[in-house]
Structures are given as structure tokens and as C-alpha cells.
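The chain that follows stands alone, in the form predicted on its own, written as C-alpha cells.
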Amino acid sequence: MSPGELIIELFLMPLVAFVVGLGMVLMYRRIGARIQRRVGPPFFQPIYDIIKLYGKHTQISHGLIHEIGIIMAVGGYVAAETLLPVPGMSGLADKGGVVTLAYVMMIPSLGLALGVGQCANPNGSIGISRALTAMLAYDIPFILVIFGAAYVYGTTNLADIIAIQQQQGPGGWGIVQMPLLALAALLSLQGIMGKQPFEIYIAPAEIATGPMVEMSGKFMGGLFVMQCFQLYTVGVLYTTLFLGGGEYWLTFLPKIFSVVAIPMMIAFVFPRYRTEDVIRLLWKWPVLIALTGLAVVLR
């Protein structure tokens, strides 16, 4: 690949992720509306929301660190997209494997903590402490899943993992080769997405929206964009590890939307868990299932 082609891919991959992520946000809202017997938002509502947020003039900045924190929150996922191979584009996937991606995916939470911490609002600080605790909870089973997938396929390179699965056909997909690890990963996705019942760090009825309490205008718009990237990243990563990736967008998009839809449907059924319940749940079932799956693949 020539340098020019690489630059084009590095520009297109986050752009595609953002557009698809908007569709996932819309799907999330409509699923919630269906379950709660509401009408739901119109098709272009996510775009309207972004325009509205960035168009507001009542934007208060708490200093340079506040600005940098939001840039880190969005930039972390932008960097993650360049490491996720998708149909027709591999970006930097050959230069950074799934281990690098796991570290990059921690940057948005750390950036959010940095930006909100600059606000010195107690509600924000409570929300951030809960968010970082939740990250510690879901990262343990997530790392176990990554280790198991890397062992089964003999590589941490996501492009090679996709190639191996596509060469072997559906029988070689990760969900067939290591079903327990696939189940543990699916349970962990609920925590990574930060949706119900693992949204304790926001808890609008309890701590006044937590980290978002000092965010308005372009800052809230940045967090909205981050959510689009977050949903897309989760769907693509799971599809890459367990569903054979995708040779064409026509087959790839249904996979990633289905992966994200499953946690979304669960989100509106269960009540919000407390922080200690989040840790207890994620360190119990996903970790137990992941360790059992590791024992099976390592035998």
C-alpha cells in the first residue's frame, strides 16, 4: 500500500465509523422506544442533536485540561478505528494488534476523567470514579477474551485473525471455535458500552448526570460523537474476533448491528446496578465463563 492510499484509508475509516455509529445510536433509541411502547425519534434525529449541541453559544470551558480531556475522549476512538480492519480498508491493523487496541480503548475513559476532573464538580467526580471502577470491572474479562482469541488463532493481528476465519469458513469463526469466550465477550460488551444496567456513572436521577454535569454545547457534542465511535468499535471488534469479520459491507453491517443490538435490548429490561453490583457481576460471570473457555482452548 502506497503512503497516499494509507492516508486516504486513515481518513475514511473514522468517517465511516462515525456515520455507521450514528445509525447505531438511532437503533439504540428506537429499540428503547419499542420496548417502552413509545414512538421513538425520527431517522435524522442523531444528526439534529449534533448540530444543536455544536450550535449552542452557551459553552463554558474550565480551562485547557477540560478541552484536552474531550479531545482525548474522541481521539482515542478515532485512533482505535484505524486499528480495526473493515472490508476494503485495513489501515494500521498490520502495525498494531488487538493488544494495542485494548490499550487505545482505555484512552477515552481516561480523557473523560481528565476533563471532568478539571471542573471540580462533586457530582462529576462521583461519576468519574464510578466510570473508572466500571472500566476496571469489564477490562478483566475483556483481557481474558483477547488472550484466548490470540492463543486460538496464534496471532494478535486482527487482519490475520479475519483471514484465518474467512479461509476456514463459518466453522472457523471464533463463536464456533471458542463459544464460551464469545459468550464472555458478549457479556463484557454491556459494560464497555456503558448502557443499562451498567450506567451507574451517569445515573441522572441520582448524581445529576455525573460526568456530563459540566458539559454543554461543543463538549456535550463531543461526548455524543464519542458514543457513535464507541458503539461502532464494540460491534466491529466482536465481529472481527468471533464472526469472521466481513469481506463486503453488505454482509459486514448486519453483523455489527446485530452484535450491538443484543446488549441494547437487554439494557432496557434490567434496572440500573450499583457500582459494587457491577464489579461483582462482571468479575463473577464473564470472568468465570472466560476462564472456563480458556481452560477448554488451552487443554
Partner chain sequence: MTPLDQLLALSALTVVAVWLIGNRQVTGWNATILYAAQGVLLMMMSDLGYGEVQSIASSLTFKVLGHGLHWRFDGLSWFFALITIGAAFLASWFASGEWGQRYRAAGGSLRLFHVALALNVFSMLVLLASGDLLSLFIGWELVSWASFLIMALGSATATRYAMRYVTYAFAGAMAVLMALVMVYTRSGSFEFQDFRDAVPAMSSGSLWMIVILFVAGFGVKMALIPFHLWQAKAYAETPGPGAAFLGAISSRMGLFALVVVLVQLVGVERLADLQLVFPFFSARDLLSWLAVLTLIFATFTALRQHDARRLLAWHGIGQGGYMLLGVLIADDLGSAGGLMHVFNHATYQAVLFMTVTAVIHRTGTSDLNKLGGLVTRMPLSFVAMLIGIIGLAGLPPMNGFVSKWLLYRALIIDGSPLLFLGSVVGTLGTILSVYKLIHNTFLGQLRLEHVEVEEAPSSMIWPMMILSTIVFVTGYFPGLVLDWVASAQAAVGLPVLAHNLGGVPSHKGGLDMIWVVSVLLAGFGIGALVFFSGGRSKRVHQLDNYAGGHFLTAETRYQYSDNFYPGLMHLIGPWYRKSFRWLERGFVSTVDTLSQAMQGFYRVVHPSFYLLVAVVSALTWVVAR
Second form
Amino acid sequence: MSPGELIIELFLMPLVAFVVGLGMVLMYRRIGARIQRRVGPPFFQPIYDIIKLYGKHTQISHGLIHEIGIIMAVGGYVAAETLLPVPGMSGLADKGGVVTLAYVMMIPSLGLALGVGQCANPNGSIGISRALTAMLAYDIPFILVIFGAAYVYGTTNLADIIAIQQQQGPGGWGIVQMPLLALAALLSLQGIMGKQPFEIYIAPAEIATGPMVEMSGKFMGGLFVMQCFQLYTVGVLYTTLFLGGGEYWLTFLPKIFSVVAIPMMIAFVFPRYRTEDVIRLLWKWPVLIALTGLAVVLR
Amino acid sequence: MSNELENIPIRQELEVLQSGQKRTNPLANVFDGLVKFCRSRSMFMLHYCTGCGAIELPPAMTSRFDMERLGIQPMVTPRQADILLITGYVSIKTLKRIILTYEQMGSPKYVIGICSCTVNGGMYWQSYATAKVLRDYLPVDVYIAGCMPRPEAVISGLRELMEDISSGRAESWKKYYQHYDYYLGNQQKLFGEDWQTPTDIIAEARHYDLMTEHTLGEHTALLEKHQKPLEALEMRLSVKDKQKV
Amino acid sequence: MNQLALLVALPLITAFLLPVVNRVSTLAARWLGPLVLLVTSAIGISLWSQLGDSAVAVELGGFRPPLGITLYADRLALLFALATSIGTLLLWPSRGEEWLRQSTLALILAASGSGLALSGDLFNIYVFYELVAVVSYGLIAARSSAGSFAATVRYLIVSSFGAALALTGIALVYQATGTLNLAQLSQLAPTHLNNLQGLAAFVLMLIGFGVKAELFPVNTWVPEVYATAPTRVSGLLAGVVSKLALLIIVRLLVLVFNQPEALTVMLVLGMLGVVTGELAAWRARDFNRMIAYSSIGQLGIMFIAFSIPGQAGVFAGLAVALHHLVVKPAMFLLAGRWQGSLDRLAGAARTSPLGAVLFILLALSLIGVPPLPGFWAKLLVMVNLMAQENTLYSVGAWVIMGGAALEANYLFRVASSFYHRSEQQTPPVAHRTRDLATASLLGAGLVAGAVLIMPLADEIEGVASQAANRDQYVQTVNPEALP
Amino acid sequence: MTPLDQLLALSALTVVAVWLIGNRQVTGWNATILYAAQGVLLMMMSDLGYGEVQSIASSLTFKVLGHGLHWRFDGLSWFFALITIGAAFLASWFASGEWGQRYRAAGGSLRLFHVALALNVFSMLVLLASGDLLSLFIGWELVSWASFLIMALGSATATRYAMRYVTYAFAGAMAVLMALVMVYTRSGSFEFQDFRDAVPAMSSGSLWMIVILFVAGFGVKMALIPFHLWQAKAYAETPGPGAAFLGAISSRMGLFALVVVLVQLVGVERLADLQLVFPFFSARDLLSWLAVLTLIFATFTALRQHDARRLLAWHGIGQGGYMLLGVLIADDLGSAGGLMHVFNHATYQAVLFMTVTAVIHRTGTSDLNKLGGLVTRMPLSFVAMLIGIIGLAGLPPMNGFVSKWLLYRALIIDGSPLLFLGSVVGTLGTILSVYKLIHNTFLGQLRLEHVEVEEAPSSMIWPMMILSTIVFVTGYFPGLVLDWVASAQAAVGLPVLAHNLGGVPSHKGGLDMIWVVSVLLAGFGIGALVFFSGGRSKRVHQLDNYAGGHFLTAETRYQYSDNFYPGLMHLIGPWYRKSFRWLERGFVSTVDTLSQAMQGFYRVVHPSFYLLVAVVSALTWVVAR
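What would you give as the form predicted together with the partner chain, now that the form predicted on its own is on the page?
Below is the whole assembly, all chains and molecules, this chain first.
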């Protein structure tokens, strides 16, 4: 691949991610509306929201770190997208691999944490404390899943992982090869996406949306952008590991949309767990399932 | 009090302001139009449920009327919100919080007074402990009268606000900066002379270039007398190695 | 070679002359003792250089053994005789009202100590041993306090019992062989003493002489005596006299009783000594008692080391003994102003910085931190212990290790308290210059030992190999005895 | 004189020179220059670091008691020496300016401090240079006592913790000595080569014993479980720059010695052959698990600390687990990860201790509940700490990530999910804890009494900035460090990692940090573009904050810091049972009881009775035989 093509890919991949992510946000809100028997927002609602937030006159900032936090939150995901191969574009998949990706995916939340920290709002800090605790909870099963996948495929290169699965057709997909790990991953996906029942760190009525409490205007807008990336990233990662990735966008898009649709549907019929219950739940069932799955694949 | 408000030539001034802001670049105008449109289609509301009127909001939000199809979502902090919904009577103690919250919202921001109590005190007009006329203290964009107004009325009020926003009429938030002295005066009458909020409105008015001759006055002078400095903590970067003698 | 007798005779005669001289001139009497010891030390050193690898035996009065009194000097004996003289000189009793009596006793101690080291037959050994014992009672009681008398009486009783036991052992030996000359015993031992009676005699002598050598369990006098006696006397007892008693036991082991059972008894008692001594020291709340218990532990290590069969054991034991010979007196010298409760020592480094540094140096060497000599001695012991087939020896190695770990703890607990800044307490007064100077001299010796470890090790190995050589002993004393 | 002789001589000279200059302000600067000179001498041996020369011997050799003593440097020693001298250089620089003035004014002796530091460096170099087991032990003891010296410099509290260290350390040293003697018995000498040759012939029982003793002894220094209790408090109480130095490298001496003994001499394969009762749990597994448990326990203990220095010190203990684990995996990736982590950890741990010291210097406290909001007042310190904690947490783009990546990759190849899980749990715990650190120190609400606080003085800022630059640059171009790591691997006989400037090329999933970091930076650039495309932001005061309509005042703190992770602690709080402290206390009281019994024995006033008993029993034994 020529450097020029690579550069184009590197620009295109986050852009695609953003656009698809907007669709996912819309889907999320539509799913919520349908489950609650509402109409839901109009098609362009995510864009309206983002433009409005960026267009606010007042952009309340608590200092430079507050701003850098948002930059890191968005920038981290922009970088993460280039490590995620999608149909026709491999980007930097061979430079980092799945372990790097898992760690790059932590950068946005830590950037956000920094930014929230400077707001000097205890609600925000409590939110971050809960979010990090939740991360400790969901990352344990998730990392076991990543271990299992990398071990089974014998590589951490996501492009190779896709290639291996596609060689064997749907029978060679990760979900068939290691169903238990796929299940555990799905459960921890709920946590990674921060959706109910694991959204205690937002808890609007209790801590006023936690980390977002002091976010106004483009700060909030940045977080909306980040949410698009986030939904996209988890969807693509799961698809890559377990659903054979994508050869064509036509097959790839339904896969990623259906992957993220599952946690979304779960989200709207659940209340939220307390932090300790989040940990208890995520350390118990997904970890048990993942360990069983590992025992199966390692045998 | 309310009579004084009538004397303020709000509309006129706003129009002058808007015409002054008219940009020369046609693309910029398109962009402004887009932003205005988006503002009207995406309203995050903070409902300050002070009284009985709040009960009408859930039906307006949920499946029967579904606010979200209009792009209206509830939000919980003033930072994120565009609309401040004040439902029902406002006691003096509550009013302090309302003003604080209002000042913490990011502009452009809109206030909707729901129920008669916010218009003229309603059934509480005799009470010593309630603020009767909300717009003496805050610029109100839309009143939705009724005791209580039905969800239909709420929705229609919101729709009216949407139209105001997209047509550029809902600019009352600027009034607060432009006539801060007036609002502050009313607030001081109610809360005493040492009344102060953490938000430095005068500095913000300067920041948004919304200073008029009415922004400052006798009341703001009173405020500045006792106001503790609340400038943001700027980063200080001075590295030196002091050598003690 | 007749100067050998001078080592014993000179101090002895001076001791008796001292009161007479005092009548003439107090000044002369005061300086006579140290002067004589200086002379004997010089004689010893000159003898050392003459001696080389050979040994020498002197029959006093020209009588041949078994009748005559034999003085035997190999480098080991000479070393200890020299150590006695120099040690007494360095730890010369301090001035005071009782100075005359003290000086006399110290001179007798030097004489009898040298005699003990140089004696070549059991009877003389017994006589000198008793003499040492009697003199030490006098020295210990010098402080004339109730505690000191009580300790002395206790010491006296145990010591006399011990002496009686030793005498019984000697009698048993004589009964079996008909001689007390060590050279002859050495020849007769394989046939006459390699039996129950021989072993019993050894056990009796081990326990008897062990009283002075702080052997478990006949060492219970140690903490009380060292805590109440003048610190210089304690230093002398712990540093020099205990080694002399040990020397006898080593001689007996090498020359007469080299059956494994004898070694086992010593090993077990030594281990018990280490365990009890170090453990007891760990909880000691009094400076003197702490180093007294520590001394019990160290002597235990020596017993363990000497119980290693062959030259290796003598070498290892000798190394530990010589190291202890330097360190322990120095410690007791520091105790001069630091005796009493350990809590009192907080902040002592402010008043006596050199003392504190010296203590740390001594402690480091005592627990065996490289590159100080204590480490090499300990390494030697460990290596040789582990080299033995018998697992009991490896247990000994473990015991020594554990003991050292405990010792590091309590010694450094004290050392670090020196540097505490406590506002409530006034730290103890500074050391006497004389004490500090002597201790510094010993400390410097220790450092020199670390620097010159290579020649020193070779030298000690030479001494040990000579000491472990039975044939040389027999041949020197009684040349015609061997075929 | 060989270059090694020159280095050791200069290092010894540093000690003397600093002593002679005495308790003056210039002492620190002189020491700094001398460390720089040592660094230059070390650089003259840089052929070692790039694997061009196998080893450089010292011309100094001794033969004591028939045991040869000699010293030499190889790739591994060079690598560790580089870290040592670098850490000492920067720590000494840090201590030379205002910190030193304040220290001296408060009654501390700069002479003693710098002598202690120089002594530490010297003893570490001696240890690193050791060419046989005996010189290893001598160096080991020197290091132990030198670090005791620097730890005991502080208050009475510091001395107490240093005492605890010395107790552990000396007991450990005795274990090492025991192991040495056992090796000597079996191989007949203290030479490395003879030990290596003797290993195959050793019975597994005695090898177990030797391994356990070595691990116990060296493990004390690197605070391996269960010998870890001393470290955090002792390091935390050490005077600031000293703590930075100790935290950076001191504990790693334990790792160095373990690498030499376990990897170079015994060999990890032999360890893997040493089976415990079960046929699937070997000595290697045991040690790996010790490493992982150390990591987890220490990290989660750190999470509970509210004193910044203790928090860091506990993390130092935990990070040691990664290093040992990496070395024990013993393939090219894992061991490179473990060894590289030594370097990485030294850089960020030093910078973290320095920032905390700077904060103490300015505010007088390191209590995380009494700080906050300092970012506006000490922005450069904040940046240094930020870079440090990202490194410590092991996230891209800092160097800590690279070493952890190598480790994870090796564990995946090795197929050890639980060890992998353990190390990830450690990383996650670290993230939680370091966020708490930076949040409670620099973020959140600025206290009234800290409004006038200034940025740290330049003598502190420079070392911090240099270290943070290293943390970032070696994360960007890990190949710089991996070169040295590779020659260290070669020196101890581990498989050498194939690497390039950007990381590890591999067709099975490699790492190219140049790309990853570049894309991350580009991402931040795009993020910034997106962000600044919005309107101009308006800074507000920290009290202009959403509080549910409540009016905030400066008198009432609006800050969340105490018990930072209540949800987590609610669940895992009861798991902190202080078991190890109980163990320690139990041991101490056992010794105490025994000691009491022994004193009782010596106090009893019937010595003659004992004599009689002794005689009778001894004679009975004689007769009974």
C-alpha cells in the first residue's frame, strides 16, 4: 500500500466511524422510543444535537485541562478507529493489534476523567470514580475474551483475525468456534457501552449525569461525538473478533448494527445496579463464562 | 414592578442588535440559519419543578405526547440545558435557586413559565412568601398559563418557543445581560442588598459583548461593593529558583 | 625460648611486688603494671616472629614429663597468651580507690591466663584455671554493690562446682592413663580413653571448663555478672577469659578426645547456647545484659564451629574466636557510659558521635556484614558446617543464621535509637576518652582486618593447621615418643 | 585500569568528595556533576549496552580463604547501571536547589544525605559488577546497608520503618548466605560457571531449597510477597529525592540478583522442571504467581492509601511483580518486557516521587485529602505527574505501555490466561489508583490556603521535565531501550528480542509505537480541531459550579476525595484482612514469647541446679549410648 493511500485511509476510517456512529446513536434512541411505544426522534436528531451544542454562545470551561480532557476523549477514539480494520481498509491494524486497541480505548475515558476532574464538581468526580470502578468490573471478562481470541487465532493482528475467519466461512467465525467467549464478550459489552443496567456512573437524578455534570456546549458536543465513536468501536471490535469481520460494507454494516442493538435493547428494559452490584455481577457471570470458554479453547 | 418592565423597549433593541449582527458573508448566514434551526430542533430542558404543574410534564414526555419527536429531551444540569421550565409557584427561597440555576445555563437559554403562578402569582398572589411575577427577575420567553395547563398546552407552548427560536425572536437571554441592573434591582429588593450569585454576570456581559447602558447601574454598584472576586483561576506559570540570602 | 616462662612469671612477680613498690612510690606502682604487660607483650611478639611454623616445649626445672611442668607454645598458645597480655593491658582496670588491688588482680589474671594458654598438662591447666577463677571473683566484686556481690556469689558457686567437675574429669583421665601430660595423653587416648570412661571424663571437663566459656547451660551467671561488674572486667571476661577456657576444650578435643560423640555434645550445647543467648538478648532492656546475652550466642557459635571435625573446625572456630576477641571488649568499653536501660540511649549519638559510629561498626562485624572480618569468619563456619555429612551440622548452620538475623534486629534497634531526637530525655554523657580511645583502637583493628583479610586469613589458617596437628604436639613435647 | 575500574573508582571518589565538601549548598551540585561524570564513564562502556562487547572485567580481584572475588560488567549490569546513575544524577539535581536549602534549614544534614545517596550508587555498581556469588553477596549487603542509611535519615518514624527494613533485609541476607553455602557445598566454589555446571546434577529437593532461599533473600529487596511489608512505609518516609532514587532503582537490585541467579545460573527451564506436589505446578509457576500476587496485593493496597508517597511506594512494590513475571516467562518477548519495565518504571516512578516532593515542598503535605486544584498553580508539575501516571498505568503513548504490551503478548503466546488476567487486574487497579492520585492533588477544588502557591523551583522542574521527556520519548521510540534490553537478554542467556526502533515486528501481531503514537497524536490534533471549531470558551471560577441550586462558598469544600472508590471498597473492602501484618505480628510475638522464656531461664537463681542437670543428662546420654 502506498503511503498516500494509507493517509487517505487514516482520514477516512474515523470519518466513516463517525457517520456510522451517528446512525447507531439514532438507532439507540429509536430503539428506546419503540420499546417505550413512542415515536422517537427524527432521523437527523443526533446531528441537530451536535450542531446545536457546538453553536452555543456560552462554552463554560473550568480551565485548560477541562478542554484537553474533551480533546483526548475525541482524539483517543479517532486514533482507535485507525487500528480497527473495516472492509477495504486495514489502516494500522498490523501496527498495534487487539491488545493495543484495548488500551487505546481506555484513553478517551481517562482523558474525560482528567477533564471532569478539573471541574471541581463532586458529582463529576463521583461519576468518574464509579466509571473507573465499572471499568475494573467489565474489563476483567473483556480482557479474558481478548486473551482467548488472540490465543485461538494465534495472532493479535485484527486484520489476520478477520482473514482467518473468512477463510473458513461462517463456520469458522469466532462465535461458532468459541460461543462461550462470545457470550461473555456480549455481557461485558453492556458495561463497555455504559448502558443500563451498568450506567450508575451517569445516574442523572442522583449525581446529575456524573462526569457530564459541568459539560456545556461544545464540551457536551465532544462527548456526543465520542459516543458515536464508542458505539461504532465496540460494534466493530465484536464483529471482528466473533462475527468474521466484514468483507463488504453491505454485510458488515448489518453485523455491527445488530451487535450494538442487543445491548441497547437490554438497556431499555433494565433499571440500574449499584456500583458494588455491577462489580459483583460482572465479576461473577461473564468471568465464569469466559473462564469456562477459555478452558474449552485452551484444552 | 411589572409596569416598569413595560417601559423597557425590548423588541426594538433586539431588532437593532440583530441587524447589527447580520453578517456579510452569505455562507455565514446560511450557517447561522442552520445553527438556529438546530437549536430549535434540539432543546434540552431543565425542569425546575417548583410546584404542582410538574405533574403535567411526564405525560408530555412519555408515549402519549412524546416530546422527543420534537427533539426535546430532559437534562439534569443547567450546564447542559437550553430551556428552563419553571412549573408552578415560586417561593422566595426557591427563586434564589432559580436565578442561580438560570445564570449557570449556557446561552442561548430560554425560560418557560408554566402555570398561572409564574405569570402573576396565581392563587398565591396574596402570599408573603412567593415571588409573584417571574419576569421581574428573569427574562421569560414563553408563558404557558393555566392551573394547571394540560400537556397539550405544554407541547403547544414548546412548539411556539421552537418557532421563536428558528425565527430568531427568542433572544430574551440577551436582555438579562443588557438590563442586568434592572433584574438585579428586583432581586435585591427581594433578597436584600448583599445578594450575590457565583456567576459574574457583568463579566459575562463583557465577554459576550452585550454591555449596554442598562447593564450597569446603582444596583450593580451595590453588588460590586461587596462582591467577592470570582475570576477564574488562571494557570500560573512562573518557574524560579529563589536563592535565599 | 626460656622467655616463654617470663610470660607467666613476670606479671606474677610484679603482682606481688606491687604493694611493696607502692610504699616507695605510688606513681611507679601505677605505671609498673602496664609497663610489665607491655614488656610481656613485646616478648610474646618477638617469640611469635621466632616461632614460625615450629612449636616449642619447655620443661621447667629440667624435669621430663610426666613429672615436670611442661610449657608448650605453638602459635595458637602464644596467640592466646599474647591476647591475654594485650587484652589486660587494653582493659587495664580504671583508676579508683581500689586501684592497687585491681592492678594486682589484673596482673595475676594476665599471668595465670598466659599460663593457662601455655600449659602442656592437665594439672597445670587446672591450677591456672582455678587461679583465673579466683582472680576474676575479686575483679568482679570490685564495684562493691549488693547486686555485684550477689552476682559474684552466684558466679563463685557455679565456677567452683565447674572446677570440681573438671577435676573429677581429670581424675578419671588420670585413673585411665596414669598421666596428665597432654602429649602423652594424646598417645594413650586411642587405646585408653576411647571408651565410656573417656567420654564421661570429657563431658565432665567440657561442662566444668564450659562454665568460663559460657557454655549452655552453665552460663546463667553471665548476664548478671556482666551487668554488675565494671565494664572493663566484663570485657576482659567475655573477650579473653572465655576464649582461654575454650582453648582448653579445643586442645582436649584435638589431642585427646576426638571421638564423634564428643563433638556432637559440643555441637548440641553450642546450638542451644546460640538459640537461648540470641533470643534472650532480643528482649533485653539493658545495654550490658544485651551484649552479655549476645556474647553467650557468639560463644555458642564458637562451640558449633569447634565441633566441626578436623583442621577446618579449628580454623573456623579460631576465626570466630579471634573476631569476638576484638569486638566484644570494644563493646564493653562502650558500655562504660551506656550501661543501664536501653531507653536512656535515645540521642546518644549527639553526645558521643564516635561511640555511636563505633558501635555500628562493631555490630555490623558481629552480625557478619561483608567485607568486615566477622563475615569471613561466619562464612568459614557456614561453609564447613554445610560440608559435613551429618545433618545435625546443617541444623547448626540454620541456627547460626537465625541467630544472626535476630542479632541484627536487636543491635540495630539500639543503634538507630542513638540517632533519635528525643526531647524528653537527656542522652547519656560522653564516653571517657580512655574507653573511647581503646575501643577506637579495637575498631581500627577490625577495619584493618577487613583490609588485610588475605594475609590475615592465611596466618590464621597456619595457626589452625598447626593447632590441629597432633603429631607435631607429641613430637615437640616428647620427641622420642613417636616411632 | 579498565573502564569498569575507572567507574567504580569515580563512584567511590564521589562518596569521599561529598563527605569532604560537607553540609553545604554546593554539595548537591558537586554530587550532580560527579554523577554526570560517572554517566560519561558508563557511556564509554556503551558497547556493552549494544551487545558489541560481552563483558568488561575489573582488574581488581581478590582471593580470600581460597575463594576468588572478581567483578565485571555485562549487558545486564550496564543496563541496570545506566538506570542507577541516571536516577542518582536527576535525584541529586533535584535535591540541589531549593529542596536542599529547605532540608538544611530544617536541621537535616546535606552531607549525610548526599553521602548516603553516593554510597547507594557505589554499592549498587559494586553489586551490578559482581562476577561470582561471593561478590554478589558482598554487593548485596552493601546495597542493603546503604539503603538503610538513606531510609533512616528522616524522622524517628523513618528510622523505625528503616529498622523494619533492616530486620527483613538481614534475615533475607542470611537466607542468601545459606543458599550460597548450599551451592558451595554442591559445586565446590562460588564461581558462576561452577554453579551453572552443578545445577543439572543437583537433586530437585536441594535445588528447591536453594531457589526458595534465594527468592526469600532477594525477594525481600524487591518486596515480593510475603516480604513486602517494610517497603512502602520506609520509602515513603525517605527524604523526597532519596525516595525518588530508591523508588526508581533500589528494589530492582533484588530483581537483578534474581535474574542472575534464577535465569542466568539455574535457568528457567530447570525451574519449570521443579515440580511441586502436583505435577502441574512448578517452581516457575510458583514464582510467577508470587509475582502476580505481589502485583495485585500491592496495587490494591496502594488504592487504599491517602498519602501520595505511600501510594507511590506501594505501586513500586506492585510493578516489581511485572518485572519478575516477565523474566520468568523467559521467552524473548516476556523477558524483554520484564527487563524493559525496569527502565520504564525507574523513569516514571522517579518523576512521580519528584512531583509529589515538589507538591510537599510547596504545600507542606502529601495527604491526598488535604490537596486539590493545584493544576492552575503548578502546571508543569501537573504535566510531569500526568506523564508519570500514564506511564505507571501502562497506557499508550508512554513507555510503560510498551513493556506491558510485551508482557501481555508473551503471556498470550505462553497460554497462561490467569497470569494474564492477574496482570491486567493489576493494571486496572493502577489506573484507578493513579487517577485518584492526580485528581486529589492537581484536579478538583483549590483550597483557600493554596491559592498563593507557586510552581516548583527550576531545580525541581528540570529533572522532572527531563524524566517525563524520557518517559514519552522511549514510549515513542521503544527501540532505543530495547537495544539495551536485547543485550541484557543476551548477557543472561535469554532469547534475544528482535526489534526495531518502533517496537516489535511480528507477522503474528507486532507493535509499532511510532505509528501508534503518531496516530494518537494526530487523533488528538483532530480532536482539538473538532473542539476548537466550537465557540470561544468562557472560563469560570471553581465555585461557579452546579450544586443542585446550592450556593457554594470557599469555606465549605466542594471536593470529592476521601474514600474515593466507595462502591469498589464496599465490595472488596472486607477482603483487606491485613493478613500479612498479622503474620508478621504473629511471628514477632512468637519470638517475643520465646525470648521471654529464655530470659526466664537465665534469670532463675539456681545455676548450680542447671549444672547438675547438665552433668546428669550428659552422663546419662554417655552411658545410654
